[in-house]
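Single chain ahead, written as structure tokens, the form predicted on its own.
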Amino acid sequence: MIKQAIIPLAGQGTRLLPLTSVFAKELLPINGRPGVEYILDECIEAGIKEIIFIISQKKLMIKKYFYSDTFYKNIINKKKDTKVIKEYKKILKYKKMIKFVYQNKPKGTGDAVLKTKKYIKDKYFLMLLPDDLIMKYNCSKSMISAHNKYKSSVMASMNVNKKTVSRWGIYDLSKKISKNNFLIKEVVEKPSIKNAPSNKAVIGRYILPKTIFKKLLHQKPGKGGEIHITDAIQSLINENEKFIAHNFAGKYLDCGTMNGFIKSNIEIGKL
């Protein structure tokens, strides 16, 4: 069973400037709620018991959000506001599940994952990227079902516009396993349009094996001088470890750009 999830939150959020010059992008409100809470609720509904946040010293605001007990208690003692009490209980529920680790230098998602090495207990764990919201249908839950069935690593998959493949990790698939699951032959980080093996992209949900830490320990920087999780995944695929691309059923929202952030507010407001 998948019981632990990690969420990399140390990124600077430059695509959401100027908002992120003063505010952590994961706490920016989407239809009245911090974006990270949608990710947390997805984890809880999928049966996750422990969540590891990877933050930096520059983003201590995120930790403070879950540790503002004095602030809430003072308001509750003065006003007995039921809405505030409900909000505080929700924060307490989240806080019980969360651990914090630090990535103070932006060396890439692979490096962020490596920071959690000593905390991961089981053979597999879930990773969610906070810029990617998947609404209406729990993607993590359906991926865990696929993992339980095929006893392998699983990554979310979606067709993207060919003109945008350089934004994503892109799959080359070897064969179809079932209606929504495909065996991955190769994954390439941010390829050019010319070199992209397909238009099937990794979306920010991964079920990864604990063995990936050994690869990340010796992983050389890739594109942009960063350590990419996709490069470590490819190393495992080369050693015949099975990775499945899972076509998810939910509605995908990209919250990592200003246009996407605005659209996400509108779309979630309709739900």
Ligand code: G1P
Second form
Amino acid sequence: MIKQAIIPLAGQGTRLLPLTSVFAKELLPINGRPGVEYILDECIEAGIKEIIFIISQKKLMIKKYFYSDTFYKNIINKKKDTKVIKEYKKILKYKKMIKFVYQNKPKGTGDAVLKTKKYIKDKYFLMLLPDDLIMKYNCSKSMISAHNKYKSSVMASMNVNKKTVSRWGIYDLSKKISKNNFLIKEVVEKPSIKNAPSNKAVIGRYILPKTIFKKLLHQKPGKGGEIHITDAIQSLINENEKFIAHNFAGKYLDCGTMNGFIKSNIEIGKL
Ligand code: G1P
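Show the other one: the form predicted in complex with this ligand, since we just had the form predicted on its own.
Full assembly next; the chain just shown is listed first.
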């Protein structure tokens, strides 16, 4: 069973500047709720019991969001506002499940994952990238089912426009396992159009094996000088770890760019 999830939140958010020079993008409201709450609800509904947030000193705002007990208690003591009580209860529910670890230097997603090494208990864990919202159908839940069925690592996948391949991790498949699940042969972080093995992109949901930590310990910086999870995944594939690409059914929303963020607000408003 997959019981733990990790969420890298220490990214600088350069695609959402200037806002992110003072604000944590994951707290920006999408149709009235911080983006990260949609991710938390996806985890809870998928049966996750513990969530590890990887933040940085610059993004302490995220921790404060869940640790504002005095603030809420003061208001509730003065006036028993049911709406405030409801919000506080929701925050308390999330807070109980979250552990915080720190990645103070932005060295990449692979490095962020490595910070959780000593807290991961089971053979496999889930990772969700908060820029990627998947609505309507719970992507983590269907990935966990695929993991249970095929006893393998899993990544969420989607076909993208060939012109945009350099924005994503792109994979090539070796065989179709079922309608929505494919065995991955190779995965490359943000290739040029010329070098892309396909137009099949990895979206920010991963079921990773604990053995990835050993790879990450020795992982050299890759594209843009960052330590990429994609490169560590390729090292595991080279050693015959089975990675499945799972074509998810939900609606994908990219909240990591300004255009995508605006669109996400409109789209979620319509749901
Ligand atoms: C990350 C991954 C990339 C993946 C993408 C999905 O990139 O490195 O492989 O395709 O998430 O959103 P980032 O969005 O951090 O640039």
